[in-house]
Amino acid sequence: MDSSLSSYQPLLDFLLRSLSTLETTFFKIPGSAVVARYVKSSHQNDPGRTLLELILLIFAIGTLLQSRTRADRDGKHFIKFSEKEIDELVDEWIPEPLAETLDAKEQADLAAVPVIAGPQGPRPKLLNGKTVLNFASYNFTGLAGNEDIKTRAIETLRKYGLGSCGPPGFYGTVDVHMDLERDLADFLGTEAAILYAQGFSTISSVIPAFSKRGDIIVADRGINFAIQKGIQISRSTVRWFDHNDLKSLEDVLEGLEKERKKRKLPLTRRFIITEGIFEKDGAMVDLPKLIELKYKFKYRLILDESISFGTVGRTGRGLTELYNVPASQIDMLVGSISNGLASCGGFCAGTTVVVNHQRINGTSFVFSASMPALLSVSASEGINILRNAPSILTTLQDNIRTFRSILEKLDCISIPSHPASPIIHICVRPSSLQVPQLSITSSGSGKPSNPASVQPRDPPQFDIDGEERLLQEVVDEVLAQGVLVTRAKSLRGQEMIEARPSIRLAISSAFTKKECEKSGNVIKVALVKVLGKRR
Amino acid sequence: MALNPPSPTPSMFKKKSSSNLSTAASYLSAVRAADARARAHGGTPTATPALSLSSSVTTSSEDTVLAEESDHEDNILYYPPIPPTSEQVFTTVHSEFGHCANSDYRYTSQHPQGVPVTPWLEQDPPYYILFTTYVSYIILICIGHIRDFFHKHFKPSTFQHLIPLQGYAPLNSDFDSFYTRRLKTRLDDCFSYPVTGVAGRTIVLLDRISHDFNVTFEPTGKRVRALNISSYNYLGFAQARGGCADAVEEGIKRYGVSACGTRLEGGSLDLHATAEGLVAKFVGMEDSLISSMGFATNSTIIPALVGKGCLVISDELNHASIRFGVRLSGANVRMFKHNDMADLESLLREVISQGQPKTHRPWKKILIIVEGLYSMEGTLVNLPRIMELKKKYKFYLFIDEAHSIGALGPHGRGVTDYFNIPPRSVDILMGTFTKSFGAAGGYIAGSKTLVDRLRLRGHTGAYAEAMTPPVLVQVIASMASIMGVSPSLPASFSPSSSSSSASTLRLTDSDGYEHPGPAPASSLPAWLDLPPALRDGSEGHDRLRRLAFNSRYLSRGLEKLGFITYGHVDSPIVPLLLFNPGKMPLFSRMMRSMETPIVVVVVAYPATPLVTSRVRFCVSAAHTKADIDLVLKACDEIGDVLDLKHRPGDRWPLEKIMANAIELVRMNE
């Protein structure tokens, strides 16, 4: 015993030794004494405290080393393989085509997609050699193939090539983007502007840059695609409230401050986000009543001008000026420059912090090249145009009363747009049948809808593939005489909401009123024609 | 703010030029001085005198250079330091595009057949810088808080907009602002800096100032040529005079500037169609589409491609428009380490033998997404065994070939002509314009199927406005003049055939197109008038080979210097580490105040991760090996003051890097 004691006394040595080495540096180390006593008294008083830490510590340190995208590896759900089963798994996946071949009616989609031949503009000629009035594209001011905006955009050429080859942040801030940033925010009467490269690409990067999770946003529920995918990106609370019912809104904040209130919750941004005129219908916005409504509730205002901005107001202002409401009190004014000025582009205005703000978070912005010099000179000439010549905006509006007095008298349709709306939507009026249900069911439940989900207490019913057919039908018809329009084309099954087939006219200030009056009764014509067949 | 120039010592090109060239006459009679010493040498003896130059380019340069900038005679971004021979006939202007005539400052950017690729290792610092690394930012970090603190409780008026003020939110909490005030403000007069005119070979800076430790900016008026090796201007397309800008002047002619909506609602003109047949070609895919932003590209586009049940593998260094596209997709994603094919391959096996989480499903598809280039690392992707990876994992591959298209591959067709794979073996190919081809937008090529498929349900055909007519001409008359045209083409000269190119790269369209090849005249504008050099291919193939030559030299010029870069060799990306967060600012300056001006772009956290801040040169065919000599020569002299050569191995001073650099881009690794 004595022996095989003995034999363990170098290994017993060792470990004393090197315990108190361990010692010695350990309280070598400023603070270490302070840790020893706040051990040692921790354990006196309660020994399993210790042990409770100890785990504690373990499973930070654990928490802290295990990789995040891995983390599911030790998951109840992994199932161990051998590598045997794996190749045997391997081999029997087979993936699902990368995509489905066309079917006849997206082949006759695509097939019908008019191209024009040579320049855009009101009376272009299309690819079979035909000059057709175009109420398709936009054109709203007429400014496509304007000889001042023409020469202005050869002479920027000369100067600066085309591309920018850059991100604004690296070299990429061309003295043009900032003179077209000064002229918008002078246009708009706000602090600043920044641009965009792309109009649809705007919002939905204006949006997450300042909603982030935990945010609220309050949106209509007929909001535009891009904004859809904005409000999708910020991954923030989202209440809806019914298409521009303004009561539904003001409904939908008090809730929501209610809610708050009663259980206390943080103060978070908030956001109202809607369209000043709306892409999918053309209706427009009572702006004096939202601004009053943001102001009650103190939220901040994300309106969507793209397409009211250069098409209504008395000089192309848009909403704003319409209403006759200061820009500034819109915290981001969001518009596209390829709309109402002919270019290509979007901006969003406001203060300066709100635009300094995106200059560093707008995704789209920081990590995109900036437009081409010569587009951002294009849409100065275009506000200098405006500007100068209220005419333009005079007879947009004159041409957009000709034809709404040609179509309003059809019973066969319907137009959801606004009177002073540059985009015109024909609609297929529902069937005699059809209409006695729909008003009772809209009318008989008076109950709101719920504003956490993005449909509707009563979604209206429509036969989506029916009517885009007849409507493609009185498409057909009016291009064989010389006119062309487009139904709107709207992503099935990607929107949040499907929009109400229509056939979606661009009115464009460059039409005489006889063509105006023309083109709208060929296409009376052929609604009547093809919706009368169907009756 | 700024330093004063550290070298007291002038420019070797400065001594060079600086014979008395202070005025045009003296520098139109040192051309002719050039053209004698040239016959002297044997040249050709039918050498006419220098300005006899007929081309019609000599009088608009002349505009440029001498009327606008006539007291810039002897500044080397204006005039090459040895004036051209008569026999040099430049079409463009030496500040946009510079003039160099030496056909041995040329290299072909290509993978060496057969050889294997070395994954690319990165290189350490020593653990000093590390260190010291880590204690900026502790030290940053710590001062920004203080800084707070004081500012909060006694300049309030400065906080506000971080403060829930009057029952609004901030915009921006404090906390989340933190690095943006507290950080990057101090290094701001480096970002964004205005600029003016063509972003080519050189740039013009407008001068600004800040009062206010760079919170505003004022501008002073003054304007400063810079050498520009900064800009994505790989192929040097960035330019306000010749063949290209002249097709864009005729094509705003015709066209105007707008195409006035969506491609599905009335935005589609005839110039869409030929451009896209166009890029089709160019990349060897059946058929493409275009949208006209980049960024949107892949933001609007993959959410068409993959859905719910579907897994997208990324790398983790992909760009942030795959990042949003993806996230917006409602795929589920899964990331792998930076260009490692074996943490890949284990991600591989993982994914598809687990099936879809919880419930085990098999995936739909799964899509990889690799970038050709990586715009912060400037490495390659390793693509030879990716494609080995996808006949066994049987994925779906999509390249966002946005900096590498134009850029790399000896026919400039981006990695697949790098590596010499059949573009068709890939299912996508994305690219962007703005960089090779000095436009703007993106493309989508693959199959027909895939891309009618994309026409239809991709977010930009219903709802984003369609590109503008003159970026469209830019990118066909660059692209057509990277290709050739094919009924122009004489019968000596060939981009296709002048490479050793095997015959897995060979297809040929139902048109007669093979690709690589010429474009056929059949498939470009009719009005499209393109000279002669462009025409038949040969500017676009010089301009391949320049680039490729000064990637090379500058990456293994650095490298001899002993700076720690990082990327491939035949990248035009060249990344230089300078770790210290503090030293970010200081390299920028100190470029920015050299004797001849040089703007670079640092790029730190969170672009890259928190200790590798950079500095990211791209090189341009449009330098000459002067401008990249001008650029060694001042990262010698900086590198030496902020001690940033930290390379272990093989050092050449600087001279023997400038004589030998025909040597030096012409050696195998």
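Positions refer to the first chain, counted from 1. Rigid core: the largest C-alpha set superposing within 1.5 Å between the two forms. As the structure is a prediction and not an experimental result, all values here were calculated from the model. Compared with the form predicted alone:
The two forms, fitted on the rigid core, differ between these two forms by less than 2 Å at the CA of Q481.
Core-superposed comparison between these two forms: the C-alpha position of E23 differs by no less than 2 Å.
Once both forms are fitted on their rigid core, the CA atom of S490 lies less than 2 Å apart between these two forms.
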Contents of the next structure:
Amino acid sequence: MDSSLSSYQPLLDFLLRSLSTLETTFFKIPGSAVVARYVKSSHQNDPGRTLLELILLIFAIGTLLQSRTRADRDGKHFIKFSEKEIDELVDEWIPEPLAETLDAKEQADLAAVPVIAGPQGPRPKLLNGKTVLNFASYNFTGLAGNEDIKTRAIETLRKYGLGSCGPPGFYGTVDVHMDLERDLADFLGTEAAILYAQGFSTISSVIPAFSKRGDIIVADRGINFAIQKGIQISRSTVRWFDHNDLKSLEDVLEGLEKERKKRKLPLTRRFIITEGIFEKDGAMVDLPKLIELKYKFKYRLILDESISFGTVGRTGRGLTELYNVPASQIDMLVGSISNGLASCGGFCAGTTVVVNHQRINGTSFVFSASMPALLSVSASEGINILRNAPSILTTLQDNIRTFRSILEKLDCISIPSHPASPIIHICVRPSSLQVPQLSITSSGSGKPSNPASVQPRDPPQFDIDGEERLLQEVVDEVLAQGVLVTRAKSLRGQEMIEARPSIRLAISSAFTKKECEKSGNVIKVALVKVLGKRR
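Write the structure block of the form predicted alone for the protein whose form predicted together with its partner chain appears above.
No partner chains or extra molecules come along with it, only the chain itself.
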């Protein structure tokens, strides 16, 4: 018996040493002590549970190790079809359509778009031969059709030809592009500026050029669609503040700072993104307060002045001129050459470092063909006109006040736009509708919105189809009287927050006061006629 035990002693010693080594190695793993305490406590309280967990662990390991690509070699689970049955199935298959057929409303929207025959301007002629007063296009300063600009554009066309045939980052840059960039930087008071050939692609290229995954963006919930796309492309961490509510912005910034200190998070790039004048409703941001918050919490500011550049301030320099704020305090000042200068594309102004970084990282700058030379010269000429003729901006503001004085008297509409905004949004008051109307006011809970969600706590609710139908009737009625206006268009279902339906008036300095009074009264009569019937 003793000889039998002695023969197994080396094996037992080996097993004991192995178990000891395994135990020592296990407890060197971080968190192993917690696991050991859990297993010991679980086994002591319920030994059967330990056995069950061991069986489940073995089953899980076996499942992971077995092949997931084993073929059914004998074909028992496959249905065999004849050639005739295969052909019949193929003939019966109906592929899913690439896009849904336009419904009646969408077809009506397309049919209602007017077509201009001839040059664009304040008094264009439509395809049906009717001349109208144009309050639909963004010809704010009346530069579209300016004779001096047309003369310079024709000269440039003869010298440079038409297209650039290449992106600026490779071989599409010509000297007039650099001239326009210098003109913009000098006009705004920044170190440098960079051109983009497409207005929409400007802000959607600027944002991801600087903000990447892991960086923080704090954005207004009312931003336009181009900014939304830029934020999505950046894949940054996004926090939202209530539309044009800088107290909400301050609360969000304070919350982020507390979270960073509590969780001991590393510092990363942080941006505030908003608009000067919001395209969706014409509201204007309080720039001095925004600058104050930027410096207080140490964020960089990306300001989209696509509407405010060329329309506010004594000479059209935008909010920086209106509020007497140095443009150097805005890290990235984005604007539209299409709107403010009646040309093409957009720009981003800032420091030389900011601009040069975009020349190798701005997707639209690197990959899209640069704007035609004649449009660059036209924009430079437009800047010269704004410098030398500040009366253009005075006339624009006078025309805005003329329109508002007529429309603000109506109790069937509301105007959310700022008094200085060149775009005036006209919304239908709920009391003007006979259709069932959901509440458009907040519940009054007083609780702040969740910064991690783009939706506010108490989102406004409205009948989109009903309001758009009424507003289109107004647009059609006004057009019949020789005034061209439009509903504010958006990509329904693609916007992060659906904008309230509205008629968007684009005021221009190219009109006389008498024309503005006449057009304002035409719109007023149409609103009363269409909305008054539904009280």
